[in-house]
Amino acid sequence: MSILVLQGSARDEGNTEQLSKLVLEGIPHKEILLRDRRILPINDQRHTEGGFDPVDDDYDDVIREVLQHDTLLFATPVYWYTISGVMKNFIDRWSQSLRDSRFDFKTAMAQKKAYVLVVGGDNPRIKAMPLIQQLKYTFDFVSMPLEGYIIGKASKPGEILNDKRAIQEAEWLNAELKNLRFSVIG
């Protein structure tokens, strides 16, 4: 098993990243900070003859990395009751990958497992459920199973460490992932 974490936070070392570190403590993995990558919004050409025009940004590099791993952790704070903008731009561009003749994106994604790590400050265990559902439907579209999720409650930096439930769930997921065979790619 190889794990890739897609970090959707705009804040360095924020609560979402801290929760991810707890989940992955002692587990080899690769991490991509989407905020440090230039991923442009989609120019929708799904129904254009010839498909999408090439885009000069970092999306191709990120998606190639995604395709090399079999377990994906989507880590995002709750921004206005949904995923962060950088995470949304990244996922929106999957439409481009679905038409990309270099690979069979949908088949490749169906071979992966997804987990979601979410942190929000405004009653997130209730208000982040539409976010989880949104990602579940997205993953269903490419036949990638959502294996689980953790929703943490925090707002100010470091507050996630006070959320005993999220910490306990992170420890449980860490143990589950450690029981699987894993390797590091790249």
Given for the second form:
Number of protein chains: 4
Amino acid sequence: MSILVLQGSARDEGNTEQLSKLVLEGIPHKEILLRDRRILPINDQRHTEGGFDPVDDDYDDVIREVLQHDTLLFATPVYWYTISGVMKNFIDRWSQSLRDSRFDFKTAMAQKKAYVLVVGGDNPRIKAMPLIQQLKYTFDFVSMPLEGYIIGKASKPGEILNDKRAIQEAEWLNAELKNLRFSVIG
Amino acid sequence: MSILVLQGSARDEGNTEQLSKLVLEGIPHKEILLRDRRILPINDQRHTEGGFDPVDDDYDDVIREVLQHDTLLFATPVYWYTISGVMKNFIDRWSQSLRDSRFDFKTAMAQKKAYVLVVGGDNPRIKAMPLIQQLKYTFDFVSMPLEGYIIGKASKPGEILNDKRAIQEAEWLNAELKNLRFSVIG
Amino acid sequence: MSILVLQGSARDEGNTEQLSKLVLEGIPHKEILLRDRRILPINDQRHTEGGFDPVDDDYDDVIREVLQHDTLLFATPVYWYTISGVMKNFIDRWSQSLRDSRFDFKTAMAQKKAYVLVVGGDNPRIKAMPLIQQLKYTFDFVSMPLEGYIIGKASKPGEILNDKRAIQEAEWLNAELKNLRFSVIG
Amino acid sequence: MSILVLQGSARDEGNTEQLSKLVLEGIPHKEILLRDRRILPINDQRHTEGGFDPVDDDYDDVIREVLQHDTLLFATPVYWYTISGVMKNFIDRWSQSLRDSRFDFKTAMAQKKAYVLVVGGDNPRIKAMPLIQQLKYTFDFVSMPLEGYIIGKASKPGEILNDKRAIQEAEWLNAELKNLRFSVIG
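In place of the form predicted alone, the structure of the form predicted in complex with a further copy of the same chain is requested.
And the full complex, kicking off with our chain again.
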């Protein structure tokens, strides 16, 4: 098993990143900071003759990384009650990958497992439900199981450490990921 | 009353734009194609000393337009079960406007009315519910009432015209907007 | 095609019934007022040796009617943001029918189509979304397609007639049901 | 602080009851098994002249208990993706209490805190979201804060003990309730 964190946070060392670190403590993984990659919004050419034009940005590199891992952790702050813009731009481009003849994106995704970690400031255990539902539909579309999610509550830097429940859930996910790792290797 | 359409679609003459046109038939309005404006993802400096740095893109122009209208129509295709990336980037930047001393963004937004129009291909009347809920929470945050929404079903170009129900709802919204206009002017 | 209305309202001539009448104008159908039938809450014996005991109430009669129709209209007021108690008691008992050896409930349901009509007083087009989602999951469980739903807004008796949008949607559903009928018979 | 468990499960010693017990270990509380009380579906007389007729069942007794506690734990299995029929019948009757001149139901409820515990068999961490949202709207209506919820996964008797995450969440809620108690008394 190899884990890729798709980090959608829009600042360094924010609460989402802190919680991600707790989840991944002691677990080898690779992390991509989406905000440090240049990923343009999709130019929707699904119905254009000739299909999608190649785009000169970092999306291809990121998707190549995605294809090399079997477990994806989507980590994002709750911005305006859904995933961050950088993560949305990234996911929107999947429409392009679905039509990319260089690989079979859908089949590849269907063989992975997804986890979701979100942190929000405004009652996220209720108000981030639509976010989770939206990602669930997204993963369903490519037949990638959503194995679990955790929702933390924090706004100011460092506040996540006061959310005992989120800390506990991070421990649960840490144990689950270690277990998964062990069961594959062992 | 003056209407601004914030158009989040990512292709010309797509179904979302077609349905928007039906909604606005015979009604003076201004439309902003978000995909034609350069709006960068937010650099989250809410908790940075000194606050947000100015960003050299078109966001300021768009928000100035927003402030000059009292009725906003958010039109977006359903991309991966939520609003398009270009619309998400735009809304994410509201966090910056909330801290912008040049105007009182929250008070200004609270005096507007919002409508939402979305078009999706995969059972949108069920699977776009999280999208609507997310926008509802967003508008609640700035105390802007969501006066109504319509959901259309279409994927291929032009398909929206086969969705009788969406066409009928567009007529309803067209009548509602005309009525609103009349009641203010008349 | 034959239509059965499962009426979950808890008073005579309420808004839900009024809207149902508009939907069914000119269309032969049978209606069951669930409140007039004695349907006990489920006694959950799914895991009891010997399974469910027979229950002496009207549930069996109702389910026999259900099995004789191919189109079901679930009509219910929004009570406390979900279906009424009488409708919930009825649906809970499906767990019993799923284990009833006299018929193949799941296969029979999978051959029907479902429509939903709800009327609520407190912003139902947003706050009845969970109700619709819950019924969608319910119908998915028995592989019965949810062909459409309409949401009306009303509290006081007769108020539904002021909800132009609901009236219009009732007309849409009326046309859809007539069409369905025609396409089967014609 | 005094805790009342409103138990909506429909069988003895089911998973919902087991998880409730873990939550309440070592904490004094009172529990009402709703299935053992006779609570009729509401006869909706909100708009009837003279209002609601008295109903000869156990609802009054239950509501009197409710009014004597400041913390309510709503425990229910997920039946067909929402609360059980016996719990729905109970909550539907709140419409009657809202109009009951013997006490000020809304003000009384606004002074309580609510917790929710649900156990479902079919992907409840996703598919019980509408249930939680529905209860959130319900509690909002009477201004009673929803302080937290836990969702467990189990179908067969005893299965809940295999859901490590639910067990851990039960421990979290147990600690939270003990803390609450201490902070009031101490």
